[in-house]
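The form predicted alone is given below as one chain in C-alpha coordinates.
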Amino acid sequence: MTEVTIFVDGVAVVAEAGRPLGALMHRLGPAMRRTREGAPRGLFCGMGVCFDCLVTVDGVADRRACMTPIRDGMRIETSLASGNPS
(Lines of atoms letter the chains of each structure in order from A and count residues from 1; the text may use other names and numbers.)
(Lines give C-alpha, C1' and ligand atoms only; values in the text may rest on other atoms or scores of the structure.)
Protein backbone atom coordinates (compact mmCIF):
# COMPACT_ATOMS: atom_id res chain seq x y z
CA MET A 1 0.00 0.00 0.00
CA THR A 2 1.09 3.54 -0.67
CA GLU A 3 1.29 5.97 2.20
CA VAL A 4 -0.43 9.30 1.65
CA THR A 5 -1.15 12.37 3.75
CA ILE A 6 -4.70 13.41 4.54
CA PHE A 7 -6.01 16.10 6.88
CA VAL A 8 -8.43 15.30 9.69
CA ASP A 9 -9.88 18.42 11.29
CA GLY A 10 -6.84 20.30 9.95
CA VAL A 11 -4.25 17.88 11.33
CA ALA A 12 -2.00 16.04 8.86
CA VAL A 13 -2.25 12.25 9.19
CA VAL A 14 -0.27 9.63 7.29
CA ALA A 15 -2.51 6.81 6.08
CA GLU A 16 -2.55 3.96 3.57
CA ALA A 17 -4.22 4.82 0.26
CA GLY A 18 -7.23 2.69 -0.58
CA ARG A 19 -8.02 1.63 2.98
CA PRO A 20 -11.45 2.62 4.35
CA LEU A 21 -11.43 6.02 5.97
CA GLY A 22 -13.57 4.61 8.79
CA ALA A 23 -10.77 2.24 9.83
CA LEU A 24 -8.39 5.17 10.13
CA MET A 25 -10.92 7.23 12.06
CA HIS A 26 -11.46 4.32 14.45
CA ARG A 27 -7.69 4.12 14.98
CA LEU A 28 -7.48 7.86 15.69
CA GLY A 29 -10.19 7.81 18.33
CA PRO A 30 -13.57 6.34 19.09
CA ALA A 31 -15.64 9.48 18.42
CA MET A 32 -16.26 11.13 15.03
CA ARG A 33 -19.27 13.04 16.22
CA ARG A 34 -21.53 13.45 19.20
CA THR A 35 -25.22 13.09 19.76
CA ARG A 36 -27.24 16.18 20.60
CA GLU A 37 -26.90 15.10 24.21
CA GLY A 38 -23.09 14.97 23.88
CA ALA A 39 -22.56 11.21 23.82
CA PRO A 40 -19.67 10.09 21.56
CA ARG A 41 -20.51 8.30 18.30
CA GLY A 42 -18.13 6.59 15.95
CA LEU A 43 -17.76 3.60 13.72
CA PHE A 44 -20.51 1.08 14.50
CA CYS A 45 -21.33 -1.33 11.68
CA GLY A 46 -18.36 -0.55 9.43
CA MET A 47 -20.26 -1.64 6.31
CA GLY A 48 -22.36 1.38 5.33
CA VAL A 49 -25.62 0.50 7.01
CA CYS A 50 -25.81 2.52 10.24
CA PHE A 51 -24.63 5.99 9.11
CA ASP A 52 -22.92 6.59 12.47
CA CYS A 53 -19.61 7.47 10.78
CA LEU A 54 -20.74 10.49 8.78
CA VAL A 55 -18.01 13.05 8.07
CA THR A 56 -17.43 15.84 5.60
CA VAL A 57 -14.93 14.88 2.86
CA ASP A 58 -13.45 17.64 0.72
CA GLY A 59 -16.41 19.87 1.53
CA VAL A 60 -19.07 17.23 0.79
CA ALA A 61 -21.14 16.57 3.93
CA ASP A 62 -22.58 13.29 5.17
CA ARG A 63 -20.07 10.89 3.62
CA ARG A 64 -19.91 7.47 5.26
CA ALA A 65 -16.31 7.10 6.42
CA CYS A 66 -16.58 3.31 6.36
CA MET A 67 -17.39 3.38 2.63
CA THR A 68 -14.86 6.03 1.59
CA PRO A 69 -11.41 4.91 0.43
CA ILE A 70 -8.47 7.02 1.54
CA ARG A 71 -6.74 9.05 -1.16
CA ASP A 72 -3.92 11.55 -1.05
CA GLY A 73 -4.72 15.07 0.11
CA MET A 74 -8.31 14.49 1.16
CA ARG A 75 -9.63 16.81 3.85
CA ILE A 76 -11.88 15.35 6.49
CA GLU A 77 -13.98 17.35 8.91
CA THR A 78 -15.74 15.68 11.79
CA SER A 79 -18.66 17.24 13.60
CA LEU A 80 -16.42 17.39 16.66
CA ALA A 81 -14.44 20.14 14.95
CA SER A 82 -17.46 22.01 13.59
CA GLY A 83 -19.45 21.79 16.80
CA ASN A 84 -22.42 20.35 14.90
CA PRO A 85 -23.67 17.33 16.87
CA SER A 86 -24.70 15.24 13.87
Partner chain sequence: MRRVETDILVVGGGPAGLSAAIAAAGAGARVDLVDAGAAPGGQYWMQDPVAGATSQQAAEGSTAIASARAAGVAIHSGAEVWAAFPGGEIMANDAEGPITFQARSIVVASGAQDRVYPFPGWTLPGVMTPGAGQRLAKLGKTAPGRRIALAGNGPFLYAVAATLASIDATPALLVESGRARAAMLGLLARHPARIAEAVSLIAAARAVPDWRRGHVVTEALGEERVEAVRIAPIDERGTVDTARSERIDGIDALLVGWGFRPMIELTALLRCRHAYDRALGGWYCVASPSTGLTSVEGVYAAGEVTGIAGSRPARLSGTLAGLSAAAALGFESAGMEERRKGLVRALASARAFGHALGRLAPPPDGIADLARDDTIVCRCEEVTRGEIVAALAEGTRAVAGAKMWTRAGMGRCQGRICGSAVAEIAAAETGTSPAAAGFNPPRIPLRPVPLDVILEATRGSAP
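Next up, the form predicted in complex with its partner chain, please; the one we just looked at was the form predicted alone.
Keep in mind that what follows is only the chain, not its partners or any molecules around it.
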Protein backbone atom coordinates (compact mmCIF):
# COMPACT_ATOMS: atom_id res chain seq x y z
CA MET A 1 0.00 0.00 0.00
CA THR A 2 1.43 3.34 -1.08
CA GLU A 3 0.33 6.41 0.80
CA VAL A 4 0.51 9.60 -1.21
CA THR A 5 -0.57 13.18 -0.71
CA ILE A 6 -3.07 14.84 -3.00
CA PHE A 7 -4.65 18.29 -2.80
CA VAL A 8 -8.39 18.79 -2.74
CA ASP A 9 -9.36 22.45 -3.17
CA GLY A 10 -5.91 23.32 -1.86
CA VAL A 11 -6.05 21.11 1.21
CA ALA A 12 -3.50 18.30 1.52
CA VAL A 13 -5.08 14.87 1.98
CA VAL A 14 -3.30 11.56 2.50
CA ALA A 15 -4.67 8.87 0.21
CA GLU A 16 -3.89 5.41 -1.11
CA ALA A 17 -2.46 5.42 -4.64
CA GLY A 18 -4.42 3.38 -7.17
CA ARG A 19 -7.79 3.56 -5.46
CA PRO A 20 -10.56 5.55 -7.15
CA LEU A 21 -10.55 9.27 -6.43
CA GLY A 22 -14.36 9.06 -6.19
CA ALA A 23 -14.13 6.95 -3.02
CA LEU A 24 -11.87 9.51 -1.35
CA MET A 25 -14.09 12.40 -2.48
CA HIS A 26 -17.12 10.56 -1.10
CA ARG A 27 -15.41 10.24 2.28
CA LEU A 28 -14.63 13.96 2.25
CA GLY A 29 -18.12 14.82 0.90
CA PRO A 30 -20.42 13.23 0.01
CA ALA A 31 -21.14 16.34 -2.13
CA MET A 32 -18.45 16.92 -4.77
CA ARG A 33 -19.93 19.40 -7.19
CA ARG A 34 -22.77 21.82 -7.84
CA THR A 35 -24.99 21.80 -10.89
CA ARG A 36 -26.02 24.80 -13.01
CA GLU A 37 -29.06 25.13 -10.77
CA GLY A 38 -26.85 25.08 -7.70
CA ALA A 39 -27.82 21.64 -6.42
CA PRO A 40 -25.16 19.54 -4.65
CA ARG A 41 -24.26 16.22 -6.25
CA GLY A 42 -22.05 13.33 -5.25
CA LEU A 43 -21.12 9.86 -6.41
CA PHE A 44 -24.15 8.16 -7.97
CA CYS A 45 -23.34 5.30 -10.37
CA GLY A 46 -19.67 4.95 -9.41
CA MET A 47 -18.85 3.38 -12.80
CA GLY A 48 -18.41 6.23 -15.24
CA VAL A 49 -21.96 6.29 -16.61
CA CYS A 50 -23.78 9.17 -14.87
CA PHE A 51 -21.22 12.03 -14.84
CA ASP A 52 -22.38 13.26 -11.44
CA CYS A 53 -18.91 13.12 -9.84
CA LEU A 54 -17.16 15.63 -12.13
CA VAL A 55 -14.13 17.43 -10.71
CA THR A 56 -11.11 19.23 -12.15
CA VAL A 57 -7.97 17.07 -12.03
CA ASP A 58 -4.59 18.77 -12.55
CA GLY A 59 -6.30 21.59 -14.43
CA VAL A 60 -8.40 19.36 -16.69
CA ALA A 61 -12.10 20.03 -16.12
CA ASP A 62 -14.95 17.51 -15.98
CA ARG A 63 -13.04 14.39 -15.01
CA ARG A 64 -15.09 11.61 -13.46
CA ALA A 65 -13.73 11.09 -9.95
CA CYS A 66 -15.06 7.50 -9.94
CA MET A 67 -12.92 6.58 -12.98
CA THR A 68 -9.75 8.39 -11.88
CA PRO A 69 -7.15 6.39 -9.96
CA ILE A 70 -5.37 8.37 -7.23
CA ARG A 71 -1.80 9.46 -8.11
CA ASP A 72 0.78 11.21 -5.98
CA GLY A 73 0.55 14.99 -6.00
CA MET A 74 -2.76 15.19 -7.85
CA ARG A 75 -4.54 18.52 -7.58
CA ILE A 76 -8.32 18.40 -7.42
CA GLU A 77 -10.61 21.39 -7.68
CA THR A 78 -14.34 21.10 -7.14
CA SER A 79 -17.18 23.37 -8.16
CA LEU A 80 -18.19 23.45 -4.50
CA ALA A 81 -15.14 25.63 -3.87
CA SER A 82 -14.93 27.51 -7.19
CA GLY A 83 -18.61 28.35 -7.44
CA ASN A 84 -18.48 27.56 -11.17
CA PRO A 85 -21.00 24.83 -11.92
CA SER A 86 -19.75 21.70 -13.64
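Heads up, when I say rigid core I mean the largest set of C-alphas that superpose within 1.5 Å between the two forms. Residue numbers count along the first chain shown, from 1. The model shown is predicted, which means the values in this text are computed figures rather than measured ones.
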*Cα of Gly38 displaced 2 Å or more between the two forms, core superposed?*
yes
